[in-house]
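Quick heads-up: it's one chain on its own, the form predicted on its own, in structure tokens.
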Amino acid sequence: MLGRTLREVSVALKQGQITPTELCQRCLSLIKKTKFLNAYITVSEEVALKQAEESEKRYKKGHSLGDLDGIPIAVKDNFSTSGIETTCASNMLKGYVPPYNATVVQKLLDQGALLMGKTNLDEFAMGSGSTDGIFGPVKNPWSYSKQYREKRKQNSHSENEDSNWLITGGSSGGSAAAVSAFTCFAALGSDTGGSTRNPAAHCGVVGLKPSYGLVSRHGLIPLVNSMDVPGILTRCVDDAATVLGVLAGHDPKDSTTIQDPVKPFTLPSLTDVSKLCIGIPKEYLTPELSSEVQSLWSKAANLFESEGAKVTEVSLPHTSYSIVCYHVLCTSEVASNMARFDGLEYGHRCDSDVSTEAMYAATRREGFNDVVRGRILSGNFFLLKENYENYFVKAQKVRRLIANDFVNVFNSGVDVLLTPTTLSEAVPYTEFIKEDNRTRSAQDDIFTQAVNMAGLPAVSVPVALSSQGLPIGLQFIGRAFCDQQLLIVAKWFEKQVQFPVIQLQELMDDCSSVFENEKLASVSLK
């Protein structure tokens, strides 16, 4: 059951093959077994079991609320959850329990979803490895997969197995690991510069960043208001569409959401791609791109071409400025957003009572880690009166040029862009921490952040395993608010590539019945 897709489990629940409580208990026991992955910060066991009980009553009466009724989900710990601690993996919010639910969380609960817990992240979602939160790094489930272990044996690595675990990517690494390790069927992440797509690529799951304004940000603790979007992590494209259908739509509490009513995102199966035009941005072929990712990217383009689609090289000429532009805008908004954590209203407060100023300073020094403090300092520098025009205003103008690059490409007849999601597969933690957070984020966001600046929808789809036996994902980028068209193309592609299911037998011996179901190989990409 746990290895199935959300849609399949939904059918099994409706047919009574399993009850919501049984499903919930299986997920909870798997969460306990995979505790060492550090995917969850808080496991809301009692809440989930109570919700499962309610769901069961509805199923008995034949009154199911929809596809998500009784389905276990997880939520990144920067979404407010009423009565459940929300920390952003920071000392600043340790022990903070919000009095309300984020709109997206409320929408999932209204559909009967079971909240398994809050997932781990980089502190305040600043990072691309899920290594910088106060609860420690998240471990990639693929580190323990049969596929990776066998490849490592062949390459006769004799060093300590456990010291060589891989990062999940970030900052929504906990959510990606939770979905990848079968502890839930879907999870919420957030995406400011790639924080949902990057870990999805590294953990072999689907990561969707919806169009800016399609999904409410109310209750998502803000990083960069003009770029943040709630993200969706699932094991297949259809499931992402199901969740998006529930989350999308206007929210009076978020003035940036679209006013038009949103139709459900059901995805017809594409049989003919010959009318499609796929754009390949030439600026994304960077020297740092690993040869394996590059080769899979070409193969994917060839796959579309061989099926009759038009594949054309396109130019996004301002790409080279995009990471610097993103850095200026991102840190400036961070500096502004983080001002609210002053130790007065909520969150951490230091013991110093010398003066108000001293209390502010000490609170922020104790509450924020170096990464967050560094970004605040950076942002405040760009926002200084004497720097404002040269940095912040100029970056806003460049942002417009970057957004226009995409507009021009889509106006030229291109339907969807195909790009890498990450430069390479997941790297070992020991390797990852050799570089500081800022350098890492700048490298890892290279293919993803421009999409946030332009407000477009993008989805990372797992394609194949590398020679190391690790997942590699590719990214599809669509026109603004054409999320459905984007997902239809992604679903066709997913069906063609038949990405293999992660094999975690040793990890979960007594759950082995879950994975012995040989049907899984074909189920994975239905």
Contents of the next structure:
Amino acid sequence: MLGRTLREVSVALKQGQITPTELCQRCLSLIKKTKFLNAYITVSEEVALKQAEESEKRYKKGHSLGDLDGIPIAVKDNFSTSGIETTCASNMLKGYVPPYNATVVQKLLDQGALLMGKTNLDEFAMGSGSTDGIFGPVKNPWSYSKQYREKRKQNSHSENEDSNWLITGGSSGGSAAAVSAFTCFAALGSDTGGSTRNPAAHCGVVGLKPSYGLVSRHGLIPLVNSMDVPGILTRCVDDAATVLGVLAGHDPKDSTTIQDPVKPFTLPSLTDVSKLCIGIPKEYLTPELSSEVQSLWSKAANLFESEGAKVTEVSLPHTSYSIVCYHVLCTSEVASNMARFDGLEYGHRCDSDVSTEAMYAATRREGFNDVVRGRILSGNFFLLKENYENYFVKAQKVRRLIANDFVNVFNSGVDVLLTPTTLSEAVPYTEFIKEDNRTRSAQDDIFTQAVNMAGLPAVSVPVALSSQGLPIGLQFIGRAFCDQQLLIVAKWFEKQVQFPVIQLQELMDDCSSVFENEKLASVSLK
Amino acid sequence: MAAPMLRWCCPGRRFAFARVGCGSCHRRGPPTGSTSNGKRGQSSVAQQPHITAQKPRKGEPEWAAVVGLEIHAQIASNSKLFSGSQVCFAAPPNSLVSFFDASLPGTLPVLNRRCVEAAVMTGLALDCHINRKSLFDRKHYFYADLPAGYQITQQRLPIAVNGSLAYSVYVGRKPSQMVTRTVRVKQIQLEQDSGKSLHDDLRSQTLIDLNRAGIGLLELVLEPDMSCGEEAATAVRELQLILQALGTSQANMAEGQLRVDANISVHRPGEPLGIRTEVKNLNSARFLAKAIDYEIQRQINELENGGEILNETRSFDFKLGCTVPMRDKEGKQDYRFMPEPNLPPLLLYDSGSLPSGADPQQVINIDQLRERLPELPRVTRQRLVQQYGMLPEHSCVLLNEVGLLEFFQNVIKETRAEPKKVTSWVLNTFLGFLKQQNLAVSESPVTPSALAELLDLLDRKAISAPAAKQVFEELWSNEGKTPAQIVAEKKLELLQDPEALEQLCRSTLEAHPDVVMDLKRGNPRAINKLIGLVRKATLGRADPTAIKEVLERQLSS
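I've shown you the form predicted on its own. Could you give me the structure of the form predicted together with the partner chain?
What follows is the entire complex, opening with the chain shown before.
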């Protein structure tokens, strides 16, 4: 049952094959068994069971609230949850219990979803590995998959297996791992430069970054207000569409959301792609791109072409300037957004009482890790009067050029862009931490952050397993507010590639029910 | 929410503006004890100032002073600029604080329509250009009563620019020497107010009250077109009247709804402008005038003695009557301005540019607001002069005293007495009594209706003018009685029977032959004595003119 998609389990609930409470308990038990993955910071067991009870009553009365009623979900720990600790994986907010729900959380709860817990992340979502939070790194469930282990036995020699676990990618690694390990059916991430799509690609799940302004940010503890978007992680594209249908729309509490009403939608199945034009941005073919990802990317393009779609090489000429401008704009907003954490109203406060300034300094030194402090420092540097024109204003101008690149490409008749999501598959933790967070972020966000600069919708869809038995995802980028069209294409693609289900039997041998719905691996693109 | 913390000094946190040459001249020497008015509360500049021309002594170079103002007016709105919390003065600490006001992570600003309308109306009233597009910015500084670590303001593109404010000052001793001066309004911007820090020196901690945090402010920047304290105070008073007429701010200085910072410098005419100082947080018009005049004189003295002026922030010590440097150990602040990413540009429309089919709740039409503008004080004064034939300075007093104009108009409405008579009674008798007892118009024991009735009695010649004064005194001290009742009780009605008056005059003449002799010997003042005697006999109920007539007739017959 747990291996099913959100849609499938929703049907099972409606048909009475399982009750919300049973479903909730199974997920809770799996969360406990997979605790070592470190996917959750807080497991809201009591809340979830209470919500399940309520949901069960509704089902008994025949008053189900819809597709999400009784469905276990998880929420990244940078979304405010009323009465549930929200830490951002930072000492600064350890123990902070928000008095209100983020709009997206409230919308899910209003639909009857069960909140299983708050998922792990990089501190304040600053990172691309989910390795830099105070609760420790998240372990990629694929590290323990049959697919990966078997390949390792063939290839590797005598390394200690347990010390070679893989990172999930980030910063929404906890959410990706939670969905990947079957502990929930959908999870909220956040996406500022790729934080939803990157871990989705590494964990073999679907990661959707909706158009900026389509989904409310109210209650999402910000990284970069002008780029942050709540992200959706699910096991299939249809599920992402279902969740997006619930979340999308104007929020009076977020002035940057669109005014036009958005109706829930279901994705039609595309049968004919011959009217579709797929753009392949040539600048995304970088030397750092692994040959495996590159080969899957071109196979995917060939797949579209062979099915009758027009596939064309396009140019996004300002791509190479994007990451450095992203860095300037990101750190500047971070410097500003983090100014509120002064130890007065909420969060950590140091013991020092020499003076207010000393209190501020010690509070912020103790509360933030090096990554956050580093970004605050550089952001404040860029915002200084003497630097503002040379850095912030210039970066904004380049941001406009990058957005225009996309507009030009879409105006030329391209419907959707196809790109890699990440440079390679997930790497072992020991490998990952050889580089610092800043270097890693610059490398790992290379294909994803330009989309945030332009406010476009994008989705990472798992394609196939690498030679090491690890998932690889590809990214589709759509026109602004054409999220639905983007997902229709992604759904068609998903159906063609038949990405294999993760096999975790060895690890959780007493959880047979998890895998009852298991499909056989069929890596059609290899 | 009150967080104990340690004392911390306030850094300068408003930005300064460019200065242009202007100004009247100041002579060297000790400060001239320039006019100051000890009026209460917000009406502290009720009287127009007299500015006496200063003649420089021969051979001594003059000094010119230049004064610019930054004024923060709290917007009169039900809720705050970016949150739904209520706006209310003197509520219990931290009782009006939304999650946004406390800067809880994840909260976002939502612009209050009413505050935008207030800014547009104020801009229109001050002849500003209203920007069809304006932007919000973050201004960063760490301070305990600024929960987000930044203030949302309009640094790059404010909502209104390039306006002007006209105000009248007396230039001589005579009322006829009233002139109109104009100060340019550089810009009006919308911004958030901060919270309040309450320093508890005893326990060496600071308590934070966030009730004020996030209330909408209009920051008005007045160009340095003024040259002394009284000019500045008068300009501020005029602005106060305009804001109150518009209803965009209660503009009560005592309650902090109007706060003024002054930029002051002196230079010799023809030479470049001097280094300026900023005097902050001037909370009454009287202190504003005093502080500016003190500061001008201090700078002159400093320069005359070979010293130099530091570009610094000073505060006014109202007990000592002087300005003192504020402790500003942070030095120059870099506010690291940045566009506010959570608020889209603020777009305003006029009837021509209004997008068709736009939701009226979502757009603001400048033309519509212009039509809704009430009569402005300048126009009201002109109307009073034209309609009631009063002197310009009388119209000024009527407007400057809070509630006095309304009182006057209510009396006018209910009485048949001449407007000039009403003006005289309201400005002399009524206002005189108020001042004597230090009362506001709203605290007056005499209602407009009572005064109207009294003036009617006078107009009908039912009572004499002296009797009317007596009735007024009775009205003041014995609330609840009508003028008619007082007249009846005190038997103050005029002697209406001519026969009785004839009789009284005759008997008075008979009883005082010595005075009559005196008169006949040619002492013209003797008639007054006789009139007085008759008045006494009538218990003050006869009109002195009528008495004089009868007496003269009887004496000559």
